[in-house]
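One chain follows as structure tokens, the form predicted on its own.
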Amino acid sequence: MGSESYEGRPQLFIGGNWRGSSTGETLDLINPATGAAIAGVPIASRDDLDEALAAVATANAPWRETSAYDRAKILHRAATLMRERAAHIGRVTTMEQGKPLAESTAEAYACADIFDWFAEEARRAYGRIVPSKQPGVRHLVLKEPIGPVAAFSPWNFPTTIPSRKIAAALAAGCPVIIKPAEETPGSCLELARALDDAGLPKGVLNVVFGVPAIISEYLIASPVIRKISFTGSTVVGKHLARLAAAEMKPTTMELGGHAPVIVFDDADLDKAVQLSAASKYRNAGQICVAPTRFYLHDAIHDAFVEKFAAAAGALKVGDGLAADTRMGPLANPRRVTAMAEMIGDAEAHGARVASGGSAIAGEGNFWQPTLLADVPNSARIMNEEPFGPIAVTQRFRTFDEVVAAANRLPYGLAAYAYTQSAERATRIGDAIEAGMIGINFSQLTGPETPFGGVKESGHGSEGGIEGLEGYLVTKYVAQG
């Protein structure tokens, strides 16, 4: 990192106040490009959590009674501040998480779009009047805020994912306690800072850090919390869902994926390679919708592998702050270990390394962009999400064969397909079991579109009108 200094300010944000933990306890924040500690992250105590719960309880009634128009004004002002501060937010994210500065800065701008979109959508949270069969009776269907929300977000998109939760909840009229990942505290705190500076009433948003299991169990059990939103692994999501079910609290769960990519023999190979490689190695492959399992028609398999391997090998890997970096480090040493284990296991089962395959020597958590060809289903990586810069291939010949392969796993978050046949595009879109499918297209995220999965990839959606609806309840009023 040289002379570069960390610009984040890890703090708790509780009841509108910026401060440390009541116990003074912190944990080290590590720069993944250097392995060096760059700050201390305050760990919330039970007293701190009680204060946050009291804050949202107090803020709940005034915020839900604030008109959608006035809530929108604050969200719009915050979005403007996010754009003005995008360069700063981007640097904080890169030093915490590792992704290239261009990606981090673009993520900050995307967050502003999310807040703007939900600000507008909140003004269209319509109810309806249902015609009555009884004279003089009016049936009203109303949409109301569900109440205080406990939200939990991961480290891979440390501004985008919190933005989806915070913007939708605040727009709907719900106060929030969010626990972002301790590996990337400053990124979410910059969102809170923009909202605070935009005039968000005290207590409507609270940000805490600490031991994930302790915080999640304590917040979910509290009678103050009425809704849970979680993005992370399927294992943790199932555990939190059980805790929420014990309290009869609704959840939105955006969990793990293992996205299949189907490339038919009539596909535009150059387009498929260009889009897929860019999507696969963005954020060092640490993306739940990253294309990973490439099912390639036997007629084009070898040509695709050759082109894709060349694209992977051409990527410049390095510190995310360097202007020429196209892929940064993995977020933590655990991911480096996981990559080595999965690649070793795949090779033991007969897979061929077509590109990359090794850690990069030196400081930081760097790994080569990797492509493994002809990987059998017996390999771990065909069954477990790698969450790193590894793509794997298999061959297929028939439509039914590849559909069965793509749907084989319990995951159902994202999927992709490439074909120039309109008829085949329609058939594959219908046949694949996933919450999101890109056909000759790789970008599946946007403020205006739903983001979520099926099967063990979770339930509910973030983004789109569905994202707002997750924070609203339906009330029926019969008025005579």
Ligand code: NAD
Given for the second form:
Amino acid sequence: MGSESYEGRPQLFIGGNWRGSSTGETLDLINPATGAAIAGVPIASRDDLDEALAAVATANAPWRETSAYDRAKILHRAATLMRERAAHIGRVTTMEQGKPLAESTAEAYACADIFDWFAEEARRAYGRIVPSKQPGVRHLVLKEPIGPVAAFSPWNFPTTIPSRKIAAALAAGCPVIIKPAEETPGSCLELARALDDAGLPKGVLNVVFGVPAIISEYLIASPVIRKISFTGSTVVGKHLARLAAAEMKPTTMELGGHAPVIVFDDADLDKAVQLSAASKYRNAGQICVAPTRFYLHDAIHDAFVEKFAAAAGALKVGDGLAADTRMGPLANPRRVTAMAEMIGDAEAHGARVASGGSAIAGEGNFWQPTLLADVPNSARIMNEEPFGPIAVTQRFRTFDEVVAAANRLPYGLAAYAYTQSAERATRIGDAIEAGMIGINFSQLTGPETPFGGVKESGHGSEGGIEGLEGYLVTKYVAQG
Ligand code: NAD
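Having seen the form predicted on its own, could you give me the form predicted together with the ligand?
Complete assembly follows, chain above in first position.
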């Protein structure tokens, strides 16, 4: 296979072969900025899935026996190809997912960084030797690849989320079957193509699409699969965790969030507004770590709302392919319906629309960057993840009150706080129940740092040295 790239031709990638489904069935692929069908996505049949399972079963032993040094070389080569192709990958992502081209292209570069990071970590899957109380005995603690992985990734970061799963698993020595979201097939296929061109042996990575519930049930039940990794909603994550538990298979679950943002009265307001408005509306708010519940100290609430509303109102919304677009469309019509319902419900509960609040007329799934002020806990949006461009505010007076408010939901993914007091920064970092906390800082994702949640936001970490751990098992060898 050469480096000819997908644009409008999604395929399955099974056993190193690019092909349609055995039944010829396809789903329509829709451009969210225009509503137009731009391609067909093949629907894998059970026969196709059996082929993918056979491919990882065959590839497993040779890949785990390939030295970490040689695995790393392939991953580094793939990273170089991703950088060379970043402009193209970005365009594919924007046409399928809608985000502005600059964000899509940056995402492609971020994937290359993820592959480089895990290529390096592959060579550091250290075990240890434990001193024995018996003379001449060695206690060896070894780290081994867990085995073939079934991975499921969503549409909001269609290149970086598959990258975290694929790069870590391959680095650890595990073959993968991944089912990316059917709404955004092209970006992950570009990763597969880069790996294929970089010399990844056939069958080590397989990409399938189809009916998510059928594919996940079939793959998770297969004795070939040893590990499940999922990113998506909490409700689907719980379902897949139950299926995995029935087979006693470990899971990594990156699920929903409802990130609180606590702004104390001593915060640098301009910085807090600038950082949190940028991260709220990035990818039209369709980010699991997006700041959502803004708890603003009573003394600065109104000033913050005024500045934040101005920042939201100034954003240029449009087709991600246009150079001046700062926020693209929502990924699908389901999100538009969800925005309308949540805002209507919040208004009915007494919330005030401080900015935006409506769909943007015309073709595509466009929604105004929205800020709702003084939203009571009884409103749905204070309890359910909006996964769209809506921020909500409440007022607080005391530290304990705001900690209780921030921790009141079952989610525990990301949280943010703004204060100029070192003492408060330390206390809030300790008090918030979340897997990741940004203090006077809003960027929580990088290849080197752990990414994951607590409570119903899931378990396991996908970045940092922890990311590799998810695909390793510990073996103890006592040698007399
Ligand atoms: P959804 O819950 O139907 O789907 C979320 C993702 O899970 C999709 O990629 C989908 O293909 C996949 N999926 C659904 N059912 C599955 C199954 N049985 N087996 C395997 N995969 C399955 O919701 P949606 O309308 O596509 O997205 C909206 C919600 O999903 C949001 O409210 C948000 O909570 C969540 N979401 C979270 C993330 C994240 O990064 N954690 C990403 C995308 C969506």
